[in-house]
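Heads up, the chain below is alone and in the form predicted on its own; it's given as structure tokens.
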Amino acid sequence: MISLFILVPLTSVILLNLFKGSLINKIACWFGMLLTLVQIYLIVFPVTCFWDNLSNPLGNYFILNLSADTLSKVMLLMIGIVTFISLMIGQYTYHEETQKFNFANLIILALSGMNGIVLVTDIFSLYVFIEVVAVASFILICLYKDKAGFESAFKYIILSIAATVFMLLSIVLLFLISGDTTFTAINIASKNPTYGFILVVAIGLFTCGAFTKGGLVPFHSWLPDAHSSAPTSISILLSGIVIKVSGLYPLIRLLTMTGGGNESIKNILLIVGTVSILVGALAALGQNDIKRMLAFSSVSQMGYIVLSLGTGTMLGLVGAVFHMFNHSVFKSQLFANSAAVEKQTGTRDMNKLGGIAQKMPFTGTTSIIGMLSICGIPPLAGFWSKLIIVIALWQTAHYGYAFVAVIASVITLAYFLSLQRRVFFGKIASGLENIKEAKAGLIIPVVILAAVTILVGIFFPFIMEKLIMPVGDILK
């Protein structure tokens, strides 16, 4: 039944285009939101008969082998939440019905692709679904058909081609040593010491591809341009989930199925993670555009996840996945906040803003919550995932890396305090005296995400026991 996570969105895209008309244009985003709500429900309130029956409803006609472990379910939950928010923001920021229809189609297609990535059990099928998401993302980035959008999409395409080459070369090597592309076959072959060198090369190549897709330094140049040039609803999708599902999730799968790689691979993860944390944070300090600052912040936060993976321990894996979940929530919220600010003021330039919290109290308050969480301030969700990462580093005697992780959180606090001061605090900027709070369509998403951030932080022990710690079982 889990194949329905792929088949239903894919079929929906076909049906929406077969019956395209004025009514379909109007309801396309709402229909996409319904699909994501059903997906969230099936994860949060699991229907036993659905999850117990892993067979494909189309039998032999659906040839993919699928499976859903705890990691897959966490990723499906993240995909559902972020895609729902992206669709809701898009519904209230696009004005033309045709634009809404095209946007909804591409998002639903990306939903099918992302679900496929986290459910397939062979590495070549995983790559195919990565490319499905990439193609949808290319088009979404330049959906406004402006110069900046086309330029950013072009950069994404070029770097994505490089990532494709890395991944395909890796898959070829893995196929040569295992005779198959299934996770099980690769896992068995990885235990054969004869293939040690080839395996390390394969993991290294795949890691380069994953770093490119995930926006890690030094392959990050496409990310700030794409996030700042794309419509905010697309920025939410890209930063909130696409860079994780297309880049970091495949890396996690490969590392866990091959025993985490050798010390050289772990050192590369630690170094790239640390450099990404610092480069992203320091670059964010110098930004005036809200979305560009948030984009560089994403580079930094992806560094935390890779740094945690570099420990090679179960706690490191748990910390990485938990931070992925938290980042998908608070970064989606902050991008949604930027959408509300831009919608009401007409600008994202922080030099032209100031004091708008008194006119936009919901936007200002929720922005503070997201900021505190991403900076690792207790008791919000971001504090707990960063704490786990630091503990995992400390337990593996990586004291220097743990120190960098803590110091970088201080830098993160610095640039987000700058954002709050320049956008929301102080005297209201000239010309903004008559602005009003954003409409419900832009406020409801940020309130939902802020509530998730608070509740996950407060109920951390329960969330940790029931949802996050079981992820570590994939290492057994």
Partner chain sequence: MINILILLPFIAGLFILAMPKKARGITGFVVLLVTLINLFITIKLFRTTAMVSFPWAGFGIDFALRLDHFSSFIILAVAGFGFLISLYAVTSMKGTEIYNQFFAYLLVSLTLANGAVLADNLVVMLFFWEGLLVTLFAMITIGNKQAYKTAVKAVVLVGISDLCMMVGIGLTAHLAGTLSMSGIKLGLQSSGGVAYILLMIGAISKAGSMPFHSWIPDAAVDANLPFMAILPAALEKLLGIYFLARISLEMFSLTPDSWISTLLMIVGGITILFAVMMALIQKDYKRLLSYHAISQVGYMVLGIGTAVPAGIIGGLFHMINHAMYKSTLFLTGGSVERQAGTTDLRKLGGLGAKMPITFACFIVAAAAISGVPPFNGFFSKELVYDGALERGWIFYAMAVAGSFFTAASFLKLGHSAYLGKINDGHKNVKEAPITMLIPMIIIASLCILFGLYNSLPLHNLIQPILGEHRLEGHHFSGFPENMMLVIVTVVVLIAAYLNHIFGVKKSGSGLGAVDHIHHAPVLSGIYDKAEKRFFDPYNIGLGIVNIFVVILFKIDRIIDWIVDNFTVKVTYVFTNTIRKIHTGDAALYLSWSLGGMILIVLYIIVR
The other form holds:
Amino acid sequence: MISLFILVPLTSVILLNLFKGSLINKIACWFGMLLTLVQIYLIVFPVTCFWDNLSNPLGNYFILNLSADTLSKVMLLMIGIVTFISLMIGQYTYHEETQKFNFANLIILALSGMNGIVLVTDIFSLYVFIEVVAVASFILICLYKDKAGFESAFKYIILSIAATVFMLLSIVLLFLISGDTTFTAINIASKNPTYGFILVVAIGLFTCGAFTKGGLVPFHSWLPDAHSSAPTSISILLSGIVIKVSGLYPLIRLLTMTGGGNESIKNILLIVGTVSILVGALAALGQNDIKRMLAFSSVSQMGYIVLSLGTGTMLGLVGAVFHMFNHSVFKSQLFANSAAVEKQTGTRDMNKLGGIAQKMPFTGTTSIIGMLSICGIPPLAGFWSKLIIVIALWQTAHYGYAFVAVIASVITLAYFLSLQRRVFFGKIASGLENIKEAKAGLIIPVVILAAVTILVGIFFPFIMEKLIMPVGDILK
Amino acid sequence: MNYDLILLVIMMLAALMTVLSTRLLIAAIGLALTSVMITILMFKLKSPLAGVFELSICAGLITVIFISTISFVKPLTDKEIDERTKQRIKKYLALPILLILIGIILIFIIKPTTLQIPLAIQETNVRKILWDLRQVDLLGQVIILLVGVFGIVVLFRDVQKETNKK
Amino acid sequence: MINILILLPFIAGLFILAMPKKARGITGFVVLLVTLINLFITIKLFRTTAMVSFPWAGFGIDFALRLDHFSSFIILAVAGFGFLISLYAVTSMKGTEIYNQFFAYLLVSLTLANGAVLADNLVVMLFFWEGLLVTLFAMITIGNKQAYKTAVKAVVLVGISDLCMMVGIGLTAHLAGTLSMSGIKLGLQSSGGVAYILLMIGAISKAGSMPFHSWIPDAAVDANLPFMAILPAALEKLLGIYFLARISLEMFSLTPDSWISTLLMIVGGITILFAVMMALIQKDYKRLLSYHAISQVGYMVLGIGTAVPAGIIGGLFHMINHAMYKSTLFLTGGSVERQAGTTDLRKLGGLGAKMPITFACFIVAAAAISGVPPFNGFFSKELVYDGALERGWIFYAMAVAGSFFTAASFLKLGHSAYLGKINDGHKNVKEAPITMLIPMIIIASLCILFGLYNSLPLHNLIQPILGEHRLEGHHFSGFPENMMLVIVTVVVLIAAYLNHIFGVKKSGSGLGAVDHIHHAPVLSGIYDKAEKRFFDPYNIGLGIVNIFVVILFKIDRIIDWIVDNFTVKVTYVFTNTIRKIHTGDAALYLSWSLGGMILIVLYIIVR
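What would the structure be for the form predicted together with its partner chain, rather than the form predicted on its own?
Let us now look at the entire complex, which starts with that chain.
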């Protein structure tokens, strides 16, 4: 029944398009939200008749080799949450109905693709679904059909093609040495010592592709443009889930399949992670556009995740997955805040904004919560994941990297504080005296996400045991 | 006589022609030529069905679509061509360096490997592979098709309305 | 069930905090409902035992709660006071700006107090204990605009003592090998003694004993009254003495022959005397009461410090008695403040006729605190005297002297506020509203009940804390056995009354009744300095700190330059470089990617 995760969104898109009418246009977004809510529900409350049922609605004609282990479940939860938020923000930011309808359809298809990525057991199918998500992202980025959108989409396409080439090269090499593209076959083949060198090269190439998709330096260059020029609901999707599910998740899968990577791969991960953290943070300091700053911040946080993976221990893996989850929550929330700000004030330029918190209290307060979480202030969720990452680094004797990770938190704090100060605090900027708080539809998702951040932080030990530590089982 | 290597070199030249030329028609023809080279290679590597797909779709259908679209486009004047070429020349400086580096890497990879590469799946029955073994990919293809449809709708529909208004 | 005690007030508190300012009615209703439910649950749980435990943060830190006789008694008392004071405050604070905030913090404090009493794990208890610092700060700050400084002072003083307690907890855990409170049984030699002292400092400072007491009188003036009535008067005493009793009776075994017991008694005795001397000369109703609160803690500490059954029973009984009559006294002070508009004793007078019920409650509570038979204060003080006398006559003397001054100062307070000539501006003062009177009346009647029928509390509440084997067959209820003690007490009370008459005659008004003590030769100098906060440890500490501040400021300038200017400039060099290289050119970006890939592959090949 896991295949329903892919099939239901697909059939619902087909159904939505069979019936024309303005009613359909209106409910498309809500329908998408319903789908994501069902997905979240299925993960949070394990419904055994759903998960244990290995049958397939398409019967014997169509056998889909899908499996959902603990990592997939965490990813599915993230996908559900971020897509829900993206749809909700989209519902209230688009003006034309056809635009909303197209947006909803593309998001639901992307949802289907993302679910596919985390559920397949075959590396070539993984590639196919990564392409699905990529194509959907291309279209979504230029939804507004403005010059900036087209330019960013173009850059994203070019670099995505580069990523695809790297990944395909790697898949070819892996296919050659293992004879089959399923995860288990690769796992068996990787234990064979004669293939050692080719395996490492294959992993290295795949890593390059994953880095490009995930937005790590020096492959990150599409990210600031794409995430800042896209409509905000798409930025939420991109920054919150797409870079993780099409970049970091395949990387994690490959590393666990092939036994954790050898020394050189780990060193690459550590170095690239560190450089990404620093470059992303330093670049974010100098930005004047809210969304561009948030995009560079995503680059920086992806660096943290890769740094944690570079340790090669189970704690490192757990820390990486937990940080992915936290980042999807608070980055979505920060982008949603910027959507509210943009909608009410009409600008994203921080030099023109100021003192908004007096007029928009909810946005200001939740922005503070998101900021504290991303900087790693206890007892919010971000603190715990960063702590695990630093502990994992310490345990594997990478003291220098741990030190850099902690120092970068200071830079993170610096640019987020400057964002807060320039946008929300201080005197109200001229021309902005009459703005009001954003409508409920833009506030509710932000409040929900802020609540999730706080709750995950406070109930951390409980969540650690139930949700995060089982992820480590995939290493066995 | 290693024919494969010659074919690969011709393919690389055709691809370079596609990317470097300033006239769209030449580029489209270069693309078709690249596909043809790949098709020949595929036939030599004993996968005729893949070669047939490649030829018919890439070298045939896509080239037809490209050329019919190009025929709608106004060609660049000579002055514009000169300006374009001057701007782009600088970017091509990296190309030879890149090629040499890739060559070095390939030498390092290919030489020391004495691995016995196992033969790939022996199935030559495309239908069986497509239908029995790769169903998930088919699902993915369906989804991509739908995404593509929506993409075209999003990108081109309003343009149609505008042209209709005119 | 016990989990509800912690979760319910907390959630209700947060809910109220989120309420808009206009929803006063809902706030009041929610507060009363929640405190009432709290009270019912504690009544239901009284005398039962229960244990809840689940792992929380690793390293043996389990979220363990234990309900036994002692803790059920304390949470019953906490819940009772919580409900009654909330009832009072709902009326007395109507129309103030801080309505919602106050009740939110009150409910959260209730949660933290419940949690601290019920906790069975040292770290969990510390968590709740420290949490009370936060609500303490919050509740003092919202009192008025200048209350911020007092709040900081309170947090610093209580914080330092809490720090001692933290170190003590660490040491205890290290010595005992476990963090679970029910499993710790240590002796008082060497490091055990050090741990005990650290914990003791934390406990008695929370209760308000010297030397960490100086924030209470300032808070009395700055913070609003229901806060004073519940926190320093009731909650903190209950918590502090509860913890002191726990560590003395269960975790360590305090015996009469150890030097620590003597130390406790000295601290208690000094607190009694010095605080009551300060109380004597106060000219503000609330400040006077707060000094008395400090002084009475001395009795409790003295009682427990004697380590003999009579003393310990006396100390514990005094704890609950004090909570009752001190909160009544503060509530009467609140009534006066609300109806007459001021608590300055120089401006008050003759309110007894206008506010009879308040006056009656005041008389009951003042008599109880002075130790007049047959109120409850008399019986608990007799027990403390008994224990103190067993250990040494000097402690007995200190306690009795304290009683003398206590009685004298309450005679002064009562006279100047309620008797005498009424002030012109107060001619139209009416009695306080009924919802404010009810809590006062209830607690005052309990004072009478606990006095007359004192076997009720002694048998059911206090004695089981000690357990049968420690009581050594003594009886403590009924009239005290040692007639000599009773006679001394009565003599002291009469002497205080005579002193008051003498003072009134000499100075001409109720207020000046103790002026002759104030201006006595040696004492007047000390009093002057004390009023200028010369002896205040906080101010002394501030002075010492100031010297360091100047030195560090100079060093700080240098570090400032390094951090503010130098680092920032260097960072911005990097930032601007990175900004410049992101040109937006797609080909450049692609070449970065390819370059990166080549580097990675080369790296793999080389390794």
